[in-house]
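One chain comes next, on its own, written out as C-alpha cells in the form predicted on its own.
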Amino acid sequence: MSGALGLGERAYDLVLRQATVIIFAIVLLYFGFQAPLFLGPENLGNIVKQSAFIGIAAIGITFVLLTRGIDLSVGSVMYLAPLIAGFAMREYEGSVALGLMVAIGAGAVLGAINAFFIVALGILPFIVTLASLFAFRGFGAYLTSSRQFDFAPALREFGLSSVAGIPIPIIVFALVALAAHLVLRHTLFGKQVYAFGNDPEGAVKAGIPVPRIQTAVYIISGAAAGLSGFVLIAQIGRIDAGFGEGREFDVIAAAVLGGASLFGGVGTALGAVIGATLIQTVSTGLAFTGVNLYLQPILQAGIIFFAVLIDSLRQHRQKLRRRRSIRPIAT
C-alpha cells in the first residue's frame, strides 16, 4: 500500500512539474481534432512568431519573479521604451538599429527607476511597479497626446524580413531565451538569483550582494519589455495610446505557466517560452474554432487563474517534503 501511495505522489508531483507541457500538448490535439489547418507548418509558425512578444517579456519578469518580486509595469514599459526609440529614429533617418538600442536602453533606464524605489527606498515592489505602471503610460499619452505615433517605413521592412526562412521576431525570440538561459544556469549571476530567490536572508548571510541583484533582475526586465514592444510595432509600423495595455497580466501568466514562481526560486527562460506559446496557441485556436469573440477574455482570464492555482499547488507540495525532511533531534 506505501509503495502505491508512494508511487502516486511521485506521479502527481510529475504532472505538477510537467502541467504546461501536458496542457500544451492537450491544446494542440484539441484544436488540431477541431480544424485540421490549425497543426499546419504555417500556423504553427504564425503562433511562434506572435508569441515572441509575450515571451520575450516573459523571458525578462521570470528574472523578477525568481527573486520575489513583481513587476506590473511591463505593458507601460512597452509602450513608452519603443515609442522614445520612434522618436530618436526620426532625428535619425529611420535608423532601425538605433532605434533597437535605444528601445532596449530606455526599457532598461525605467527598470532601473522601479529599482531604485525598489532597492534604495525600500518600497513594496506590487507599490512601485503599480505606480509606474500609471506614470510610464501617462508620460507616453503626455509625449504623444494620445495620437497614434507612425514609425518609418525601414522598421515594418525588418520587422518582416525573415533570414534562412525565419521570420526576424522569432530569431530575435530564440537569442533572447538562448541568452536568458546561458545566464541563468551557467554563470555566478543567475546562482545568485536562484540562491536569493530561495532563501533571501541565506543569500545575506552568504555574502551575496542582494541589491545589485534586485537591482539588475529590474533592470533584465525593463530591457526585455522594451525589446518586446519593439518586436511587435516593427511588424505593425504604429503605435496608439493602448499599445500594450494589459499585457502584463498575459507576459506573468506565460512566465508562471512556464514553471516559474510567485514565490521566488523557481522558473527558467525556456519555460516562459513554452508558457507565452501556450498563451497564444490557446488564442489562436479559439480564432480557428469560431468562438465569440467577447468569451475570449473570460477563457484568458481561466487560463491566468489555472496558471496561479498550479503554482500554489507546487508550493503546497514543497512545504510538505520540507516537513518530511525535518527530523526530530534525538533526546
Partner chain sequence: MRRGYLDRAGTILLSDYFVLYLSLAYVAVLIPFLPVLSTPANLSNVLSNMWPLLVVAIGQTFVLTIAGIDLSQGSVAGLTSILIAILIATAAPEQVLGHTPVWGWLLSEAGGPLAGVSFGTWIGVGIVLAIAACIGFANGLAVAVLRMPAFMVTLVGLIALSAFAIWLTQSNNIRNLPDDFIALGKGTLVSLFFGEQYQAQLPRREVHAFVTWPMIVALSVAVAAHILLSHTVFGRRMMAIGLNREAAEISGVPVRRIIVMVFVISALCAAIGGLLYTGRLETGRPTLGGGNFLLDVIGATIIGGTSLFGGKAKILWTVWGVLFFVLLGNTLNLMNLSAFHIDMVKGGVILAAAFLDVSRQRLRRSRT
Second form
Amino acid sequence: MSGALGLGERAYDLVLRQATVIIFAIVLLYFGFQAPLFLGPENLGNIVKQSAFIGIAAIGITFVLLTRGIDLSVGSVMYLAPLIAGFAMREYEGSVALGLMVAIGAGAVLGAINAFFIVALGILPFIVTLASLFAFRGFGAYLTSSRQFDFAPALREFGLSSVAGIPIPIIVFALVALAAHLVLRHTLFGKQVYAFGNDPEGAVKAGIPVPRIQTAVYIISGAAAGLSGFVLIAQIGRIDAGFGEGREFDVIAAAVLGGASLFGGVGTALGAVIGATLIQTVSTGLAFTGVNLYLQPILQAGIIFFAVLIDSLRQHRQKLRRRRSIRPIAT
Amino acid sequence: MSDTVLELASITKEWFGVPAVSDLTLTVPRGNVVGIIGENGAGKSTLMNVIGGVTPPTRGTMRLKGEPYAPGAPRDATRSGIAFIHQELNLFTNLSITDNIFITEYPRRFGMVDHRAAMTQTQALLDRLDIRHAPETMVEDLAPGERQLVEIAKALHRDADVIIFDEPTTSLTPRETARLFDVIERLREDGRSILYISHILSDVRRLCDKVAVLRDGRLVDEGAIGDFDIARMIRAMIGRELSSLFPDRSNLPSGQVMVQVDGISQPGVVADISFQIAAGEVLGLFGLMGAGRSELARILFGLDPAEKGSLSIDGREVRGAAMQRIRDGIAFVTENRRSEGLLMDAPISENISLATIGHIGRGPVGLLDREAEQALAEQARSDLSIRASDLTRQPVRALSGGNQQKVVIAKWLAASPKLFIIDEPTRGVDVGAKYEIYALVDRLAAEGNAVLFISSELEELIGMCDRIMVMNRGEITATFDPRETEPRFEREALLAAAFGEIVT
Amino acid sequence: MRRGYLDRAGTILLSDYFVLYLSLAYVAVLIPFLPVLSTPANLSNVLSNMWPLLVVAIGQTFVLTIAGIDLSQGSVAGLTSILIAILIATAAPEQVLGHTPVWGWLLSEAGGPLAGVSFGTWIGVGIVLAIAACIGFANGLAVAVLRMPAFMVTLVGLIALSAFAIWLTQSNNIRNLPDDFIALGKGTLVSLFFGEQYQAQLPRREVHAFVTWPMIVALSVAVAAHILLSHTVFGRRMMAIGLNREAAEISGVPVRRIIVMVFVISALCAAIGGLLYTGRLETGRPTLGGGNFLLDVIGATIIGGTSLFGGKAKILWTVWGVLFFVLLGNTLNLMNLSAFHIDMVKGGVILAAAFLDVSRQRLRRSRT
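Please could you give me the other form, the form predicted in complex with its partner chain, since above is the form predicted on its own?
What follows is the whole complex; the chain from before opens it.
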C-alpha cells in the first residue's frame, strides 16, 4: 500500500509524524543562531532542569489521557501535596526523604479521591477534577490561611544539590520518565491502560480489571503532580497560595505536544518529556533573546496550536488513507 | 462417541418478570457446529449472554463437560473454556496481535512482561490459522477478516471447548467468509463445539450439523441439518408460512432517464463511474466489502470530493455539499444507521423533521412550527406504519431496528427526493421487518423515483432490482440487465464480476 | 401511597425548575440563621453578581450544546475589558502606562482615541464586540474546518489572549472610564421601569428597585438565547450536531457554519460579560477573566444540568445554575467564610451536581 505513495507524500507523512521533534530542532537552531550561548551545555542543562517541574506532572497525566480521562486538579495537587509534606517535615522534624515520601503519598491520596468519584460514582473525570481543583486549593489555603509557607533550609540544600554533577531535579525527572516508560511498555498494567483507552467497553468485555486501571491512573497522576510540586519547591524553599495555579493547562499542553491524544489510547512517557522540554526551551529561548516577558505565553500557545493542528491533520490523513486504499493510484 | 459438551436444562431468563428465554433445553455435542437462528428479539442474545456469564439465568441449570456450570462473570466463562466472538470484535486496534491475545494474562519474567515468549506462542497460533502477519503487527493494520481470525486465535489460545460466533460474516468479504468457514471446519475436526448465530440461512445450512430455532424465547424447532431446508427454518422462525421473501415489484421502470452519472473519478477511490437510472427503476449495486460502493454513494451525495465527473437529475446538474444536494432531490439512507442515520437520543419526530427542518422554520429567525413538525411525524407513522408509542417523546433508541430504519426513510420521504441512495438497508433487521423494507423500496420506485440499492446480500438485490451493477476495486466491472439476458440474474456471473481479478 | 411520594419527588428532580427549587430551599433553610440574606441590599448584591456571569454562562451553554467547550471565554472577557478601556478612557497617567505598547498611538494623557467623541462609548463597544466576534470566528474555524479538538483550540486561546491582554498594558489596570460606560455596568433604571407591563414579566415584588442596566442586558441576552436554542431551526440544528455530528451532516445540517457561529456567540457573550464587569469595577482590567472565573462559568452551567456530552441544554437551566452558584458564594461570604472555604464548597457543589445528574439520567431511563 505504502509503495504506491509518491515520494512527496511520504515526506509529508514523515513531517506529520515527527512534527514535535522537527519543531524542537527548528527552535533549537533558531535560538542557537540568535544567541550561540543558548546551545551551551550549561544552558541546555538548565532547560532540562527547569522542565522537570511540568515534565514530571505531564508524565503522570499521560496515563490519565491514555484512558480518555482528564485531570484538571494537577495544579492544585502540586500546591497541596508538597504543603502537606511541609507540615509533616515541620511536625516531625523529619528529613527531606520523609517530605519526599509524604509529598508523593499525599498526591496519591488526592488522586485516589478523584478516582473514587470517577470510578465508584461514575461521574465524568472533567467534572470531578474541576471540582477537586477548587477543593484541593481551598484546603491548602485553609491550612496556611493563604499565607506563604517556608520550608526547612535543608530542603533547599537538597533541591539545589547534584549527584555526579547532575542536578537533583534532572535525576528525579529521568527516574520518573524511565519508570513510566517501563510501566507503559513492559508491564501488563501498561498494556491494559492502552487497551482501555482504545475501547473502554471492549476492555470490560475482555475481562480487564477496568476499575483498578482507572483508579491507578488517577493515583499515578496525583502522585506525579505531588512529586513535581515538591521538586520545584525544593529549589525555591517556600510555597505561596498561588503556587501551581493554572499549571494544569501547561501540563496537559506538554503531554499533548508530546503526542498524547485527548481521545485516549495514544501517548508515551518519552513524548511527555519531549513536550515539556520543548515548552521550556521556547520560554528560556525567549527570555534569552529578550522578548517581553508578557509575550512569551503567546509564542508558546502558538507552538501548542501548531502541534495540535498537525495531530488533527495526521488523523484526517489516516482516515483518508483508509478510504483511498480501494484502488492503486496510477502514477 | 459423540459425547455432550454443553447441556442447558430448562433455562429461563426473565427481565422484570417478562421472560426473554423460557424453559429452554438444549444439548451441544462435542465437535458439532450448532446453528442458532431466530428473529431479532427471539432471545438469541439473552441465551448467549447466559452461556457467556454476562447474566445469570432466573431458573434452570447448565452443565459443561459433565460438571455443573454457573458462571458469575464473563471471566468465569472464559476460564471454563467458553469463548465468545461478538459481532463487534473485541480487539484493541492500538496494540499488536500478541498484546491482544495476551491482554489479560501475559507471560512474565522479572516482574515484567516477557515479550519474546508471548511472540513465540502467538506465532504458533497464527501458523495454525494460516495468518500471514508477524505477531507484532498492529491490529489497526489488519483487514476485518484478519481481525476476526485474531479473535479466533485468542479463543484457541485459551483452549476453548465451546466457541460462540455471533453474526461473524456481516463485515466479511465472500473470500474472507470462505476462509472463516474453513477455520470453523478445522475447529470442528479438532473436537471443539461451535454455536453459530446468523441471519444468513444459507450459511447455516452449509456449515452446521444441527439447527436450533428460537422464537419468543422458546426453542420451537430443533434437528439435524439434513432435515432442515431453508423453508422450514423460516417457517419456524416467524411461526407462519412466508410465501416469498420479497414482494413482487409493482411497476416497470419508465423509459425516461432520471439520473445521469458521467465519469466520476477520485484518485485512489473510484474511477470513471458512469451509469443511468430511469424513473421508477431500482438499480442494484453489488460488490465486495471495500469495493468502493459506499465511497461512491458518499461522493454522489456530496460528502466526499470527486476530482472529475458529474451527476444530473432530470437533466439538471447537481453539485455542492450534501445540504445543496438534498435540495436538488437526493436522499441517502446510510449503511450505518446508528452512527450516521439517526440522533439516537432525540425523539422520533425530531429525527423525521431533521432533513427538512429548514421548511419548518417561520419568520426571519426561523421559529419552529411544532404543529407542522408533529403533523409530519404523524403522517410518517401512519404512512410507514412505524410502531412507536409517543412520537414527540420516545427516543429513537427505544425502537426496534426495523422501525429505526423506517424513521430514517421517513426523514428522507419528507424531503420528497427523486433519487434514493440506499446502502445496506436491511443489515441487522429481522426477517419480518426486512420484508417491510423491501415493500418500501418497491413503493419508492412505483412512485416514480430512482433508487440506487447498495448491498452485499446478493439475494435481496436479485429479488428487488431491475438491473444490477457490479463494482470491483473502484470500477464498475459489469452491469446485468435481465431484460437482455435470460434467466433473470445469474448468480455465478455476478459473483465473478465482483471478484474481478480471479476470473480474468 | 409511598410510591406516590417517590413519584412526585422524581418529577421534581426531573423538572426544568429543579435547580431553582434547590436555590429557594437553600435560601429558606439559611434565612433563620442568616437574616441578612433577605435584606434588599443583599438581594440586590446577589442579583448584580449574577448578571455578568449569566451572560458568559449562556455563551458556554451554546458551546456545550454542540459538544464543544470554550476555555477562552475568560481571556476574551479580560481582553475586552482592557481594549474598551484603552479606547474610551478619558485620561491616563503617563507614569503608570507610559511604557506600555499602546502608549502614544492609542492611549495618551488625554485618554483613548474615542474619549470625548460623541457616541464614543458605543462606537468603542461596537469595536470590541467585533474583535470578540473575530476571535470566536477563529476558534470556530479551527474546530469546524481544521477539525481540531475544541478543548485544545480554546486552551491555546486562553493562554495566548490573556497573555496578549496583559502585554497590552504591561499588567496595569486602566481607570478614568466615562460615566455613560460605567452606567452600563451599574446604572439603575428605576425611572425607566415603573410600568405595569414589566412586572408581569419579572415576577419579583421588589423588582423595580433592582432593575439595572446589566439586568436588562443579561435578561435580553437570556430571552434571545432561549428563543434561539429552544424555538428555532438554528437551535434544533445545534442540538443535532451535539447528539451526532455525522448524522447531522448527512441530514443536511450546515455543520461547519453552525459550529463557527456558536463559537462567535460564545465569544460575544464573554465580551458582553466582560463589558458589564468592567463597568461595574470602573476599571479596565486585563486579568478580569483570570483565576477561577472560567471554572465559575463552567461550574454554574453544569450545575444547571447542561450536559458536557452535547445535545442536552436549556437556557433556563443555566439561569438557575448561575443563580444557585451566586447565592452559594454570597451566603458563604455572609457566613464570614474565607475565599478558600468558598472554593472548597464550590468544588463540593459541582461534584454533587454531577452526581445528581448521573442519578437523574438513571431515573429518566427507568421511566421510559
